[in-house]
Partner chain sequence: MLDDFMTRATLAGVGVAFAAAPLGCFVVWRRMAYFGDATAHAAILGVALSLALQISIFAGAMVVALIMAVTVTFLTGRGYAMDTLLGVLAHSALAFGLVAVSFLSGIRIDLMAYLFGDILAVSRLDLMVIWGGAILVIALVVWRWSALLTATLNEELAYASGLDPKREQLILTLSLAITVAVAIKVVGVLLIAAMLIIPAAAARGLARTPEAMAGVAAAIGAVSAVAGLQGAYIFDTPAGPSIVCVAAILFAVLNLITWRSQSGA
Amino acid sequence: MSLISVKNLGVAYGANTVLHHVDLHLEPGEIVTIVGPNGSGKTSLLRAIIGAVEPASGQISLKPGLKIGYVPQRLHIDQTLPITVERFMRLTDRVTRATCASALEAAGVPDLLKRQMSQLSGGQFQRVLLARALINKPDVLLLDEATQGLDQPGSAAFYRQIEQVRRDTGCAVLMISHELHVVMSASDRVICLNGHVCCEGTPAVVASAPEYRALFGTGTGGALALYRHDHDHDHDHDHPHSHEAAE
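Single chain coordinates (the form predicted on its own):
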C-alpha cells in the first residue's frame, strides 16, 4: 500500500482554483520532489496532505498509522526570546533530552542542544527544524522548500543530509524544491506541477519532457550532469564542505 495516495485532487481558495485533477503517490523509502513555478500550487498540495487545507474535490488517503514529519518553508522566532534548541524541540512534545540529542545527530548538528535559537545560522536553524521533524521517527518527511534562503553549498549539504536520513531510517521523503540542480541529484522521482501534474518520472525523463522545458527552459544540462555524477560517485555525499555549510 502507498504511504500517501492523492487522486483527482482539487484545491480552491474562494473562486480561485489552485489545483485540479492532481494524482500523486508516495511509496515506502522513496524521495519524490515537486517542482513548479511560483503560484503552481506546490505548497497547497502539501497543506492538503497534512490536513491544513480542505480539498475542493478528490481524495487523499494515508496509510493507517502513518507518522509524518513536516519541515516548513520558514519559521519566525523572535530574536529577543531566550530559548535553547532543546527547549524549542520540547515545546509541543514530551520527549527526553536523549531523544532530542539523537534527533539533532540524525540532522547532522549533534552539538547544538544548549545553543540559543537566536544564535543559529540559517543552515543550523533549518537542521534544527529537520531534527524536530525527526523526533517521532516519521514514516514520511514532508519538506516545503526547506532550504529557502540558504546559499548553494548550504542547500546541497542539507539535501545530502536528507539522503542520509533516508538511508539510515528508511523513511520516504516528499519535498518541494526550486533548486533544480539539487532535485536532479537527490530524487528518485520528480513531479512537475503547474496547477496540475504536467509531467512526472525519473529526473532524466522529466528534464527532457517538453512540459518541463516549457516551464524551466533547456538550461538544465548541468543539472543532469550533476545527477549522473552524484549517482556514479557515492563518496560525493561526504563532500568536504558539508560540515562547513551546516555551521
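Residue numbers count along the first chain shown, from 1. Between two forms, the rigid core is defined as the largest C-alpha subset superposing within 1.5 Å. Please read these numbers as outputs of a predicted model, since none were measured by experiment. First, how it differs from the form predicted in complex with the partner chain.
Core-superposed comparison between the two forms: the CA of Asp151 stays below a 2 Å shift. Once the cores line up, the CA of Gly170 ends up less than 2 angstroms apart between the two forms. Shown in the overlay between the two forms, fitted on the rigid core, is a CA shift at Gln79 of 2 Å or greater.
Since we've got the form predicted on its own here, give me the form predicted in complex with the partner chain too.
Below: the lone chain, stripped of partners and molecules.
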C-alpha cells in the first residue's frame, strides 16, 4: 500500500481554484520532488496532505498509523519566545536528552542543545528542523522548500543529508522545491506542478557536462541535478506552460 495516495485532488480558496485533478502516490523509501512556479499550488498540496486545508474534491488517503516528519518552509520564532534547541526538539515528542543529542549529532549540528533557537544560523536552523522532524522515526518526511535561504553548497549539503537519512532509515521523502530546473539528484521522481501535474520524470545527472560545472561550481558533490521538463504532451485545457516567465 502507498504511504500517501492522492486521487483527483482539487483545492480551492473561495472561488480561487489552486489545484485540480492532482494524482500522486508515495511509496515506501521513495524520494519525490515536486517543482513548480510560485502560485502553482505546491504548498497547498502539502497542506492538504497534512490536513491543514480541506480538499474541495477528490481524496487523500494516508496509510493507517502513518508517522509524518514535517519540515516547514520557514519557522518564525517570535523574539519574545525563549526556547532552547533541546526544548524545541521535544516539542511534540516525548524523548530523552540523549535522544535529542544523538539526533542533533546525526544531523551534523552537535553541541547545540543549550543554545537558543534564535541564535542559530540559517543552515543550523534548517538542520535542527530536520533533526526534530526525524526524532520520532517517521515513515515519511515532508519538506516544504526546506533549502530556501541556503546558498548552493548549503542546499547541496542539506540534500546529501536527506539522502543519508533515506539510506539509514528507509523513510520516504516528499519535498517541494521552487527551483524548477535544479533538483536533488537522489530524487526517484520529479513532479512538475502548475495547478495540475504538468509532467513527471527523473532528474538527469549531468555531472560531467561543462555546463553543469559552470552552473553549480564544484562544491556540491553531485547532490544537485538538472530536471528537463517534458511538456510536449497534450492536455484538454488551454493555459500556457510558461515556466520561465513565471520564475
